[in-house]
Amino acid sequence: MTKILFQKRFVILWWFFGLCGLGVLMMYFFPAFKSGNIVSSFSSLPPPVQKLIGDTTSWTTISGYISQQIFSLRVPLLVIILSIYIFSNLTSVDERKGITETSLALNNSRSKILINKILAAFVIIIIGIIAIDLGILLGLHLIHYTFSYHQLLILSLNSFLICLDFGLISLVFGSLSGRAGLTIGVPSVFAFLSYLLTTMVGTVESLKTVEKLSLFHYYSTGLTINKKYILILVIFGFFALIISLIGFNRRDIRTN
């Protein structure tokens, strides 16, 4: 695991600075939203478009701005990309390069190899979430506002779980097939369709039943813990881990 983290140190470093910078930049814009001019402009948009951008009336409060403007879309979008990239890189890409074959030749069990890859990915995703949090806290300091650490932790936990789950979908296809196209394509398409369903369900009543298949249905940007939704995301991730371990142990590893 530590070897993987060392190899990915520059990826981790640049993502850390990028996500931290995003947090600072977004907080720097808060005074403009608080003034109400931007919010009133959004209120003139058609109702379907307003559904896509969220509750604009909450943007004038620091808690509403952080939950809606930062954690509603930007954090999940970016960290999901990071999560899918890392998991696909550690499975299908490593297999294509012959790294997995070499690791198995060194008398390492398949389960041990996969578990260490998963742990390394966990750490990288957590670092990404921490970077966002640090950026938000630094931005709050610069604009002289405060926000509850407890509420920030709740938002971060929800973001970590949904981003991890999309990464674990990538892990499943990487473990079962070892093909980069499936490992990157399937979770990416699923993430796009999931978000699209969740944003459209408010205007299209017929999508309510189907929308429950979207992981974003269980992603809460509320400032209190939704134990039911967190449990569903955890269970989904657990089953993805089990399927990945079984599939990786049973299939033939592609060799160069």
Second form
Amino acid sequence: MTKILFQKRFVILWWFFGLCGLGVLMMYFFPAFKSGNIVSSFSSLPPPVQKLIGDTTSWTTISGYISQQIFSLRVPLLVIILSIYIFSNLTSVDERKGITETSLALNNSRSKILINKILAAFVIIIIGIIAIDLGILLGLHLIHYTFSYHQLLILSLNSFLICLDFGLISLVFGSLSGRAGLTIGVPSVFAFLSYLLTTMVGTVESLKTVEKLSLFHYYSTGLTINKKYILILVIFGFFALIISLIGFNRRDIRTN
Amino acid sequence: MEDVAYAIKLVDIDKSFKKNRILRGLTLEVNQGEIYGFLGPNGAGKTTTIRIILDILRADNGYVEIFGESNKKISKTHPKIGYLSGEMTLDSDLSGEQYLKFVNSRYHKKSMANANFLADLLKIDLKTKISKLSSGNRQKIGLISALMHNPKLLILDEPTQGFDPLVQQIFIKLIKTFKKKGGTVFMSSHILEEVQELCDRVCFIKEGSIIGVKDVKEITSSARKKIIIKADPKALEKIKHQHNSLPGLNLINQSDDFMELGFSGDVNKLIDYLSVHKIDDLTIKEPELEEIFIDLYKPTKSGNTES
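Could the form predicted together with the partner chain be shown next, to go alongside the form predicted on its own?
Shown next: the complete complex, the earlier chain at its head.
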């Protein structure tokens, strides 16, 4: 794991600064939202579009702004991209390059190799979330506002789990097939459809029957812990891990 | 030494990729302490066999044992193995030293002194990033990583690909020293001179099946020697007409002042036979593995190779 983190140090560093910067920037915009000028412009939009955007009145409060403006889309979107990229890179890309073959020829079992990759990806995603949190805290300091650490932790935990789960979908396909196209394509399409499903369910009644198929359905941007949803995301991730370990242990390793 | 006499045992290995059958019931045993050559043309299944031994690929049928243990028990088998492939990919964003430190961490963590000794011997700068090294120097790092933890078994797949002649000589010395210390080597190579110099036994594989296992000493002592004679055309004509009188002598090739003969039998009788002819120069060459290889794999009239 240490070797992977060392090799990815520049990727981690750039993502860290990028996400931290986003946090600062988003907080810097808050006074404009608080004044209500931006929010009032949404009231002229048609009701279905307003439903799609969500409750804009909450954007005028610091907690509503952080949960709805930052954590409802921007954080998961960016960290899901990071998560899929990292898992795809550590599984299928390493395999295609022949790194996995060389690792296996050393004194490494397949499970050990995979677990090390997963742990490294965990750490990188956590660093991504921490970067955003630091950016938000720095931004709050700059605009002279405060926000509960506890609530920030809840939002971060939810974001971590949803991003991890999409990354683990990439891991499943990487472990079962070793194909880079699948490790990026499948989780990306699934993330896009999930997000679309969850956001459209308020306007398209018929989607209610399938809304639970979307992982975003279990992603809460509320400021209290939804234990049931967290448990579902954890169980989903756990099964993805088990499938990955079994799949990776049973198949041929792709060689360059 | 381990309880079993063999270092590697493959039993009835089958392997297919989709409908393409690569290995067909491959069975072989590599004795402890020997250097075993694994030869065959491109696509014969050599690399696939090596990858199955290392558990990188999984056989459809059959099993592999390394020093009496299943090759799937990585923690028991792999610490005893050093692996080098001509197509080996190393972590290019690490320096040679960082990579070897990582390899060291995978074993008993006392191999860095050995690694540094080998780096000095091979004249490689370990501080340079692997991505900036030439393919030959990358291969040197691979060789160090294969030898640094003092394995009992070396598995080499076209190991000298990318080495210059000087490094090839160092490589041959290293392998001979490794064998002297009781190590076992399983190697595939296209450089038949290298195989002939190093190997005790060679296994010939064709289309996924073994077509022969031969003792290299036996090959060189029992097979036909090549006799090259330089003489004036008259003398050569005389030798040509009389060559049937010496059992074991046959004509291979002839030009105006040059004749190539094959011979198996007592060399003294050959010398006696030639002494009555006036010849300018005589060369007796040991049979080469290459000839046996070409003989085994030469295409037949139907277009297939011959076994």
